[in-house]
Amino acid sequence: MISQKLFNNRIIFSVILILLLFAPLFLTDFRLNLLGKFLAFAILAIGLDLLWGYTGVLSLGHGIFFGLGAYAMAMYLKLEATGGQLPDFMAWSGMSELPLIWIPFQYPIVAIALGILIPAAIAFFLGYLTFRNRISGVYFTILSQALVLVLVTLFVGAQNLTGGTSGLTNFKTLFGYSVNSPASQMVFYFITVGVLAIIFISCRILVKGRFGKVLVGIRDGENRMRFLGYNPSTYKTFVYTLSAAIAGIAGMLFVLQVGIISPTMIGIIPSIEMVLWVALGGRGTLIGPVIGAVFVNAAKTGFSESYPEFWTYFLGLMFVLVVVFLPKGITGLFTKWKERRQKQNDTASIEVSKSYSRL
């Protein structure tokens, strides 16, 4: 028997769903493509939650895993628009060989391929040697952000690699196509609504299994669960490394619908927004960081573009807001209104209990 709060989570997403497939109908080409923009945070948001809100493992260093899909995407993107040539900025630089590290970006299929596994391999790395030694909390946390910041200052060094503080942009076509045109970004749009549903099922069908029970009890209890007989370790290497693939994947649908990646784009502070993002949506949901992602990301851009002096403070007071009166994020307003309302219920049936007693 399905339970009265799975239904009502289907019936969110299922709304959602819907609203987001009948967008293009209503948004311009330039909201449509921020939207899509969102999404790809969104897909993103879901996996960190998968990490943060399940497992109680939190990281302030996904912008890394974000960046590096992006950056496989964005290297075949490059090769593709020279035609073979070397890119500028390694022109420019001095170079006369495409290097060996971007032979494989030029097939689309292992470019994507790669946006995916080179994440996953580093979280699986990192994960198995700080969980394997029970390094948790602050500590791996702080092990997530120096990870960012190693990354990044070498992001920016390789000038002649990566593009240094420009980042890779300036791309043309995808498989032949015009990446640039109204109808190539209407199919990046369904692609990453179809990956953000697809993502959202499997990791909701993930987490309410066994699977995800003992990713609770590991949040919640991890010696208890780890006197019971279970691996903690084992349970968060691959949630990390999970969670790292995902965001791997929204970084490639990312810069096929922004046309850039550099390392501004993927640093600390983009990690935190990341992590503000499942936060105020309601983090051990999955649905709320979806929200969250759409909803902190609209705000950002009205915010900025009806008051360009003034938005960050707009932004900040949003924030504090959330904070102090919804500690559960925006989602806890539906679990509040269901409180209420089954409160409700439940003492309108006393009432007429008594009344019946009485006859």
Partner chain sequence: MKKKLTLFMLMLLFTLVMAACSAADNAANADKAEETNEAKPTETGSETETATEESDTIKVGILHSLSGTMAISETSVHQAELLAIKEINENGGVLGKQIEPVIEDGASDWPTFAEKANKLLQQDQVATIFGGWTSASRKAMLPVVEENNGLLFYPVQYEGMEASPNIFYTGAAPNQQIVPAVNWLLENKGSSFFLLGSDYVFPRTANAAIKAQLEAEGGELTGEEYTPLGHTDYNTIIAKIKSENPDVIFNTLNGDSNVAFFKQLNDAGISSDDITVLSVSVAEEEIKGIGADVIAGHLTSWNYYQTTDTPENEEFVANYKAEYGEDAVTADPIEAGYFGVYLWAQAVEAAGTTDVDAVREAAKGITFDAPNGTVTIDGDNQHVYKTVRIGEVQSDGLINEVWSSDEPIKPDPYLEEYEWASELSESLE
Given for the second form:
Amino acid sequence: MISQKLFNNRIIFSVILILLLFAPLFLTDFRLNLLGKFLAFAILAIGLDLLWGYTGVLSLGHGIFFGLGAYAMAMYLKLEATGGQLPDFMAWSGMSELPLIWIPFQYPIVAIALGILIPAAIAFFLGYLTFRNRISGVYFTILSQALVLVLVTLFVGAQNLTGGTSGLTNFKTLFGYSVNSPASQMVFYFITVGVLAIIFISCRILVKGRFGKVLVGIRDGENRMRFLGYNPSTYKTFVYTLSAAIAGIAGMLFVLQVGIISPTMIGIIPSIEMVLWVALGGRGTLIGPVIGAVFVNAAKTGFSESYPEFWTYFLGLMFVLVVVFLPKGITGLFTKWKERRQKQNDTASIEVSKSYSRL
Amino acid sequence: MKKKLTLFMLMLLFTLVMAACSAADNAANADKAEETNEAKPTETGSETETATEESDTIKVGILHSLSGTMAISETSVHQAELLAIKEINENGGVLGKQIEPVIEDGASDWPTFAEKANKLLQQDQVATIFGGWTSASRKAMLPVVEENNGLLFYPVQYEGMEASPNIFYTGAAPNQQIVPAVNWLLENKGSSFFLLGSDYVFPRTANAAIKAQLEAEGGELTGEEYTPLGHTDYNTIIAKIKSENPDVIFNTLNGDSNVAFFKQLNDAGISSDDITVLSVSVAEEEIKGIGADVIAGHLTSWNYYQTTDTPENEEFVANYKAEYGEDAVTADPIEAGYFGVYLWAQAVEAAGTTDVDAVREAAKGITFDAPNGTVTIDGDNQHVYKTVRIGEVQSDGLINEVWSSDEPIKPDPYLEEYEWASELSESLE
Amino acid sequence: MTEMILTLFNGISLGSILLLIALGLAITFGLMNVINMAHGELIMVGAYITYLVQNIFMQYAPEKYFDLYFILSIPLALIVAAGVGVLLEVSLIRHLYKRPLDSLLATWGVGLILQQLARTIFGAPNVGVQSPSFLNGGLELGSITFPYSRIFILLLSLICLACIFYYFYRTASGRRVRAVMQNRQMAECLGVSTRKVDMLTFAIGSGLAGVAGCALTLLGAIGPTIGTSYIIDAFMVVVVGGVGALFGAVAGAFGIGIFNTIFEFLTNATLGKVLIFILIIAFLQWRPSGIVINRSRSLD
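Having looked at the form predicted on its own, could you now put up the form predicted in complex with its partner chain?
Next comes the full complex, and the chain you just saw is listed first.
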């Protein structure tokens, strides 16, 4: 059937990709920058969905991995902006020389690598212990929140190292090019689209294969998988680490486009919101989180710009309505359409065959 | 089948359009925006005219947190700014044009402040932004206004160490609030200090200055504690305070924490007679939330109180109450937000245009009879000359002045005038 | 010595506050498996009810009866919050019993709406509630002062706990609730109206949040975002205690309260907070299902 093919994820993906590639033609600089930010969120959402939608592990702590990536990039940009001098907040805190943990971030390649490796390492460490001890379900969820609280409190408290609540901002250049000029923002946008596409495709390959089937198996019956000879904790640890690394990448892209990172962006509430993107878009599909992240954030921006005094009503109502009427998220809507269409086709063919049999 | 495809494409387009221009796009980008608007034209009431025609209004941005944890404080400043705009408009506006406020919500989230400031400057092309409360929100907006060469009027007292050419600071610099307060306390209340603050940039920087000052002037530091923002249990801290028994607690707590701290201090049986608390972030509005009964007798340091005795203030308080209800109170940041709008309007009148560079040049030395007295913009650092006032909280929730600097004090954000602060300001060179 | 006693008292006091805010959640989340993110907003409802009752007393009641407002507002907060809970259950939650994670999403939305509603009705700034005069000051033993308000909250949380235990373990209606939560189908077969029980249970959990809100007016700020500052703590308590175990919540609350106070006393507030959450992470490694575990032979 051609119609089914049309709804094939691959085609949806290609259409979205083309739209995204042509977006700069009809969006203003500011809107393009916003879209770029949403796409950075979409990257994170894919990683989160890998963990939640496919493996059934709900983390309410992904803000922290996003934040670690973002801070790594921001530290480099900050050092580049001050030209090797001490950042201003350190000077106020009475520091006289660059603290040790900042030194590696002078080099862009190291900073980028650490932006992926640090979140991955923390996730691996925590995941290894946690999953091996068979902490699962809501216990893991709360544990991930405790992790957020620990790290955010540390980030806020260590003002001399992290800039405290204000976070890091006021960046100037990257590789010598201005970070804020429309041209470099355009480049960042395309990089984001590119990274999104790469991560999407690789995750798709991952979940389509046997590996993905094992993940779904763990989600639906962890003990059964264990009895079949798989070790769920290894798989879970791997996926958790992977999704943390993806979150770190998303964080780096976020900082480049938004130009600021602060603890408000990585705390409990943003972490919960990240889960909402995935849920709203449709978990267990890879395209769902992408749509969800862009849709929720666009709605948030749209509502708040149009009704700055009442927008939270609309946002709240949207969550409630989607959950009640679209239990499988926005992508669930497509599947429903597809199924209905298929049913109609089926009944049509039955009628046809009936009419044939009458002859 | 075709229909389905179209439907689906429409859905997708809708998603994108939502991202692209869910709120009204400014018409300056009309030709670009038109294409995206085709699918789903969106408009808001206030932004329908096109800028290609010479408009008869001047747009200004108002950017405060109307939701989230900071909304408790910022909403009132937002209201005061709207009141000032309304008053100016009733008196004929600026340059013969009406001022049109574009309201945005910073949502207590600093990256959102940056995003919205960007939106106001690029999409709406506002002449200036009035906004911010926390230092973090100002720091988030700073690169945006500098990059776009916009203007920001920031209405809250802060820790100093900043003077952006694109920001006008209408709140107090540290030498207009904290330094005189410490001096006054040393003279009148005793020399042993306990420093208590929320864990963020303002308290930490302020306390660094206070410590240097205490050392230079013979004060004694008995303790220094910081609590995470939103902390609600102060029993342990109060126990520590009790065992140190200082003369004065210098309080730089922010927001909700003040309510918890004062209520629990009162419960622990410590009254203002035992230990005086001087707060720099508690004004009339916060007192309403704390309850006047538990904070009465403690001190504050500001540039303005609702009871400040000037004819301008009488009028301001009356107008504010007429607009927002008899129960509404005015406070220092509210007043600073209010006169900030007037200062901007005067500067625009003097410049004859809303062009940022011209306005900035014209603003130097402009004076205005604000409710707190005469304020003057200092051309050197774009802060304002203000009178310092120490006040005591009354049982009706208002604050009575117990001391004031006789004349407006020159702002000194980097504390360059003070010997003991040389190390602090030098580290920034 | 006095410092030790005071720290211990402060710890128990913090524990009692945590217990009060978590009790309702221990029922709705622990027993019913509804991840109710709007629990904080139900606390907010209780706090605002106290504020309203206070205002009514200020205007209409003679001054010498003013203190009674607080006594009256406790049951009123319970009833109103329970009412909001029922409304929530009937209109939304009951569609989501089979999808606990979706309840997280939907109640998050409800929380947003309730917060904004409070802002629209009462204004964005905090409102003030004057503590009743009989709770001012404290009990002085030697050099230590035990604030009456703290003692009151401790007693209130113990009373609430006692009531719940009595209800769940000594009344027919409470037994039905436990029956439904433990084995829904079996209970249904025995003729228990699970619909009614669900509604009732959720109402009780919500009502307790209202009581907590009322008590919190003695200690902290009353504003639209009051709920967000307590909700995470409440979840921590329930999970550390062990989901589904009421007694676990008690142990969790006092454990977290006492350790938090000790850490804070020894270091500072920021580090104290960090240490307590690290302790929670470490503790869960050791007891993956909380302090009190519901043993079961079922797998998956």
